[in-house]
Structures are given as structure tokens and as C-alpha cells.
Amino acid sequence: MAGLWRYILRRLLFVIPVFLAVTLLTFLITNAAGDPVQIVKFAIRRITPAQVAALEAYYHTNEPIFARYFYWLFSFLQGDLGTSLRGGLVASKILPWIGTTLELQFLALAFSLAIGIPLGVYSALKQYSKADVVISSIAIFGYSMPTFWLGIQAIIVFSLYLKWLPFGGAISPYPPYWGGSIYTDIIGHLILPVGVLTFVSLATFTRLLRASIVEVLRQDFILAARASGLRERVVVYKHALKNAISPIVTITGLSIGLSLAGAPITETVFSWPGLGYAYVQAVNALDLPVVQDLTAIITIVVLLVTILTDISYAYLDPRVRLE
């Protein structure tokens, strides 16, 4: 337990920087951008002086750019997440946004673990057979697929041709909603976005899967555990997929990650009222203080996950130490 302690004291220390590199990059790119007040002055026109003055005081506008970066930064670090240029406090927006975002996310990565892990076995099973051969060419096929041309086509043929589904935001805005009932068209919203970041993970944990398998099979432990009589089923998921799981968790784990990373993407293509439909919003409207937010929540999810992604190591494989 010592030595679990030690080790996340160590990653830690290491994350620190890299937040603050991260966070101090950001904030210098986004005031080159243009200058909170003057971008506030464009956007209501009339406004008076004391109001400005207001303004330069509260984002520290006379003061040197680094000198407003650690007045963010400690304000960012008590929570409090400053206002949007367009109105209202950003910590109320923010965790709505990423509600929305988790939901679609967090859906998305376990169909695609649960869908991703049997085919993935079965593939590596059953090596150079036509299942084989077929599991293979569609997960290639969706790993190179770009996410947001397949939620385009998905959108042209589902939503717009066949008319099966909705598109466009995480509800309708008004009745008559999909299925008839609020919850039916809350589902029917989610199925393209779901299915396409679902089809999108999954041949990468398919492949990867398939080919750590094979790797394990082939190893002295599992000729021996099949020696000594042990059922088929037993041998490949209590043995080998134990020992290959590891970069399942990997994947797991950055996935979550680059989920939250990737999510402008995903999300401005169907509209959905995410984390990352947000971000792109506040980009085109010049919002720093969310942009600055946003960023700084995003890298501090990435490096948690990495965290307990390296943590989990030295549970499911005993040769990682976290000496």
C-alpha cells in the first residue's frame, strides 16, 4: 500500500506541469485572440465607462498577461470558473454540458466493450476463418473511417432518407417527439451519435483484443492449462483474457480521455448539447473565460485517467510493479 501511495504521489508531481504548461499555453493563445473587454465592448456596443472599468478591473486588463494567467489560475483552482462573455457564471453551464457529454460517451465505450471484448476473442479463436476475415475487414474499415464523415452519412441515410430517426440535439424542442413519448425521443436522439462512436471504438478494442490474444494462446501457460484438463471456456476467458486485457485497459482509458478531447467533433455534427458542441461555440463567439475552462477541465480528466489507467496495471497483470 505504501508503495501504491508513493507511486500516485510521483504521477502526480508529474501531472503538475503539464497542467500548468497546458493550461498557460491555452490562456496565451486564447488573449491573442483579442482582449475580454474590447471583445464585450464589440458584442453590446452601448456600454459605459464605469462598465468598462468594471470590466478592466475584473479580468485584470492593465496588468501583464502572466500576471493575469495566475489570477485565472487561482480563481480557477477555488472554483470559481469567472462569467462568459455572453452571460452567466460558466460553472453553472459547465456541468450540464458535461452531463450530456458523459451520457453519450460513457454509452458509446460500453457497447463498444461489451460488443468489442466477445468479438474479439471469437476472432482470434477462430484465426484466418471467414468470420475471422469479416470481423477483421469491418473493424479496419471503421477504424479508418473518420467520426464525423460517418455521423454524416449516417445522418443522410437514417434521418434524412429513411426517415427512421432524429437528428440534431439531445431532444426535440417541441411535440410530436419520436416514439411518441419524451423518453422514447430521448433514445431515438441518442442511437446515431451512440452508434457511430460505438462503431468507431470498437475496431479499435476488436483488434487489439484479437491480436493480444493470439499473442497469449501461444504461450507455455496456456499449453499447460490445456494439459491439464481444463474446459475450452475456462482456459481462453479465466487465463488468457486475463492476462491479454491489459491493453484493453489501455484503450479504456484513454478513450475516456479523448472522448472528452474529441468530443467537438462528434458532437457539433449532431448538435448534441455537450462539452464539446459548447467548446466550438465559445470558439466562434470569442468566449474566453469558457474556452480557458474547458480546456483546463478537459486536461485534468486526461491525466486522472492516465493515472488510474497505469494504477490498474498492477491489479489485472502481476509482472507491473509500481516500485
Second form
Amino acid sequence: MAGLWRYILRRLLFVIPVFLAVTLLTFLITNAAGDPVQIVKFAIRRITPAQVAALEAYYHTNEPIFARYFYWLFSFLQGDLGTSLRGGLVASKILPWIGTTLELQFLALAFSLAIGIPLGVYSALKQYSKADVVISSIAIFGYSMPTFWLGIQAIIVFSLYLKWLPFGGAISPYPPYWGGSIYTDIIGHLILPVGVLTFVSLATFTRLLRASIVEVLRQDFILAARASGLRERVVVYKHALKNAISPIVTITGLSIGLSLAGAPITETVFSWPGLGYAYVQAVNALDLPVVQDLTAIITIVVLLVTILTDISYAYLDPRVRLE
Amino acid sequence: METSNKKLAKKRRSASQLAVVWRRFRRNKAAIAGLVLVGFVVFMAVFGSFFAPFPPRSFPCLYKGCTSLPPFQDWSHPLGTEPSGIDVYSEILQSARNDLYVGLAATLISVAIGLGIGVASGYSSGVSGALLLGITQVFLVLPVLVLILLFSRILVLLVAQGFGLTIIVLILGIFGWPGIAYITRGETLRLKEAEFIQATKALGASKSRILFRHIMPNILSPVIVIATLTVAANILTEAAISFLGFGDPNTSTWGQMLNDGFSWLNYWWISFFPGIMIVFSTLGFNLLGDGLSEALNPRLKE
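Next up, the form predicted together with its partner chain. The previous block was the form predicted alone.
First the chain shown before, then all remaining chains and molecules of the complex.
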């Protein structure tokens, strides 16, 4: 147990240099486009010299870039996320973004695991059967398909031509609501993005699990389990699945981490007001403070989820020793 | 006499090895489908601009009253036109070269970096090996897509026009190597302790000879497989960058067309056809990679 804690501590210590490196790199690259004051001056031509001076004092633009990085770092660590160049405090915007992103991503993840695991098991057991060929083909299609393209096609078909579903945003800004009430409206807005995200990650899960189970079923202990007269169901679900599940755990962990980053592109397609969409908008508008803060937050979350994934990996597979 | 015999034996053996791989590959229908798709895309990339009726990023329909034309109606614009006057069919053909270029060139950079770092960190056991492993692990956990988007947006903005695609190639290449390095490192660690390497060492082979003549050829097959899959991933990521409008707007790519199509959702053909081409090429490289990984895997018996 002490080993586990030491492992966690060491991994957490590993987070610090990575975090510093990523944020410094982001800071340098965003400032390569111009410092915040230049960007504001570019956007607002009729800015007064007094306002420019105030902005320069606020962003410390007269000081060297590394000093400015440390100003940012200290205020970030104190929880002060600064002001968006498009107006408003960054901190007040980020929480709702995280909420909507989580709503979308967890639904999609739950659906793709609930459908993907049985499909992968079935496909592996009936290897090379017709059903397996169909499942595997759909899976590799989903795996090769650009999410955003699928999203655009889904919007064109279901929203524009068939007019079945609403699109854009997480909720209609004003009545009429889809399905009559505000709750059905929320569900209506979820169907397309959740459907598209589920299809794409479903494909990854099915493919991985199939390959992993096929590999495990070849091993001697499965033969031994069968030879000792266990029912096929027990052999598959208790012995094979437990040994085949670790790559799924890894990929789930990684995809949770990355989806907390918000699938930036999927969210943009559906104008989903989450972290990823906000990030794309900020990058596009060169809203440097928002880009800087979002990159920092996304990096921390992804790193922490990776650590959790590794720990659960060791928990599920006792052969893995955390060192 | 003896040398010529040796040469002959060597030749025959290498040919038969390739033949074994090809025989296994050929039996896999999905792999053949992948090869056909990749061949189709390569053909388009090479000859596309000869068949394309209009230059890239040109507006043949502007001021001629044939903008926003649906597909399959006017055969001088078989796949329709955009509201801006771009001809969809011609633009798809002109874009193929750029898309394939990004996919292949970025992969080449990633393979070069990944192979170098992977082999070095696997083979050297000292501080440098640990340092290289550390760098690889850092890159593996980064939110890469987020950084790629940011870098593309800002660097494409900053560099001179016309170099946007090269910048994207460099960014994709530089962020794409960690997976390759990780696999290469694992294989190198395994091979380092293998008996034939120990024997080569005992015979007094130099370090570079061991690395280049004995280790590199043996890790080639997993690298070929992951490189093929990386090409597909790179084509997808480039499409995403251009789709978001972070690419070079003056360069024809399929992603750029998706960007056009996203602003004109009512004209479905603008995004539909280039998207199909993206699916074809990524599907092709993915199937090819899967097929190669089965065909090159010596553990899977005939």
C-alpha cells in the first residue's frame, strides 16, 4: 500500500514539470502572435492612449516575456484566471463550459461502453462469421470517419432536410421548444452530438476489445478453464473478459481525459457551448488569456486522468506492478 | 564462386520473405480493399491536377451565374459548385495531392524522430536513455490535439502565405512521434537482450553496426504498421485543422472544402463529396495498416 502512495506521489510530482513546460510553451506561442495589448489595439481602432496605458499596466507588456509568464503563473495558481479579451472574467465562464462538456461526453462514453463491450465480445467469439464481418466493417468505418464530417452530414439530414431534430447549442434560446417543453428540448439538442460521438468512440472500443479477446482466448489458461469443464459463458465473461479489459480501461481513461479537453471539433460542429468549443473560439479570436487558461486547465485534467488510469490498470491487472 | 552463391542465397531468401508477407496479405480481403483505396488516392494525388478542369482555389462560376449548382445537373460541373463559384469536382481533384502530402510528409518526420529517439532510449541504459524516455512520456500524455490546433492557428498566421501546408506538416510531424518512439523503444529493449545481438557483440561488431544492421531491420515491421496508421491519423487531423479555419485558406485541401460546406449547410454537396474522399483515404490507410500488421506478424501462423 505504501508503494501505491509513493507511486501516486511520484506521478504527481511528474505533473509539475510537464505543466510548467506546456504552459510556458503555450505562453510563448500565443505571444508570438502579438501581446494582448497589440491584439486589443488591432480590434479596437479608436482606443485612447490612456486606455492603452492601463492595458499595458494590466498585462505588464513592458516587461520581458518570461516575467509576464510568471505573472500569469502566479495569478493562475491563486485562482485568478484574468480577463478575456472579448470581455468578461474567464473564471466565471469556465465552470458552465465544463458542465456542458461533461454532460455531452459522459453520455457518449456511457452509451459507447454499453454498446461497444457486448459488440466486441460477440464479434471476438464469432470470429470471421457474417455478424463479425459486419460489426468489424462498421467499426473500422467509424474509426476512419472524421467526426466533424459525420456531424455535418447528420445535421444536414436530420435537422435541415427531415427537420426532426434541433441543432446548434445545448438548448433553444427561446420558444418554440423541441417536443413542447424545455426538458425535451434539452434532450433533442443532445441526440445528434451524443449519437455522433458514440458512434465514433464505439468503433474504437469494439475494435480494441475484439482484438484483445481474440488474443486472450488463444492462451493456455483459457484452454485449462475449458478443459476443467467450466461453462463457456463463465470462461468468456469471467476469465477471458477480465484479462482482455485492460486496454479498454486505458483507452477509456485516455478518452475521458481528452474528452474533458472537450472534443473541440465535434463541439464546434454542433456549436456545443462546452470547453472545446470555447477553446476553438478563443484560439480563432486570438483571445490570449482564455487560450492560456484553457490550455493549462486541460493539461492538468488530462495528466490527472492519466494517473488515475494507470492506477486502475494496476488494480484490474495484478501482473502490472506500479513502480 | 562462394560469394556468388552467398549472394544468390541472400537474394532468394529476402524475396521469399516478401512473398510470404504478400501471400498472407493477399488472403485478407479487407487489406486488399485498403490497398485499392490507397492506390486510388495516390493516383488522384499524382494525376488529379491533370484531370481537374480548373486551377486550385479558382472561382470559375463567379459572375457566370452557375454558383451554388447542385451536383449531377450540369456536366461541366458534375459535383456541383459552391456559392463562391468554386467547382467541387475540380477542387477535390486538386486537393488530393495536398492531403496526401500532409499525410505522408508528417508521418515521415514522426517516424524519423520516433525511430531515432526510441532506439536510442532503448539501447542506451544511462542518463541519456532515461532522459529520452522522460521526454517521450511527457509527449505521450500531452493534450496533443489542443496544442496542434493552437500552433497551426498562430504559425500559419505568422508565416508567409503559401507555406501554411508546410507548417502544418512540421507541427503534425513534431507532435506525432511519441507513439512510434514508445513502440520502437520496447522492441529495442527486447532485442538488446536477444541471443543473436549478444553473439554479434561478442564477434566485436561496432555499436552503429548493431543498431543499423541488426536492430533497425528487426523493428521495421511494427514501425511500418504504425506509420501506415499514422498517415491516416494525419490526414484526419489536417482535415480538422482546415475545417476549423486554422489552415491556409489559399491551399486546396478537403478539410478546407468542409469548412466551406459548414458555412453553407443548405448545399449538402459541398461537404459531402470531399468528406467521402477523406473517409476513403483514412479508411484505406487504416485497412492497409491492419492488413500489414497481420501479414508481418510472425507469431500468427499461416
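Residue numbers count along the first chain shown, from 1. Note that the rigid core is defined as the largest set of C-alphas that superpose within 1.5 Å between two forms. Owing to the predicted nature of the structure, the values given are computational and were not obtained by experimental measurement.
- Once you line up the core between these two forms, the Cα of I297 stays within less than 2 Å of where it was.
- Once the cores line up, the CA of Q51 ends up 2 angstroms or more apart between these two forms.
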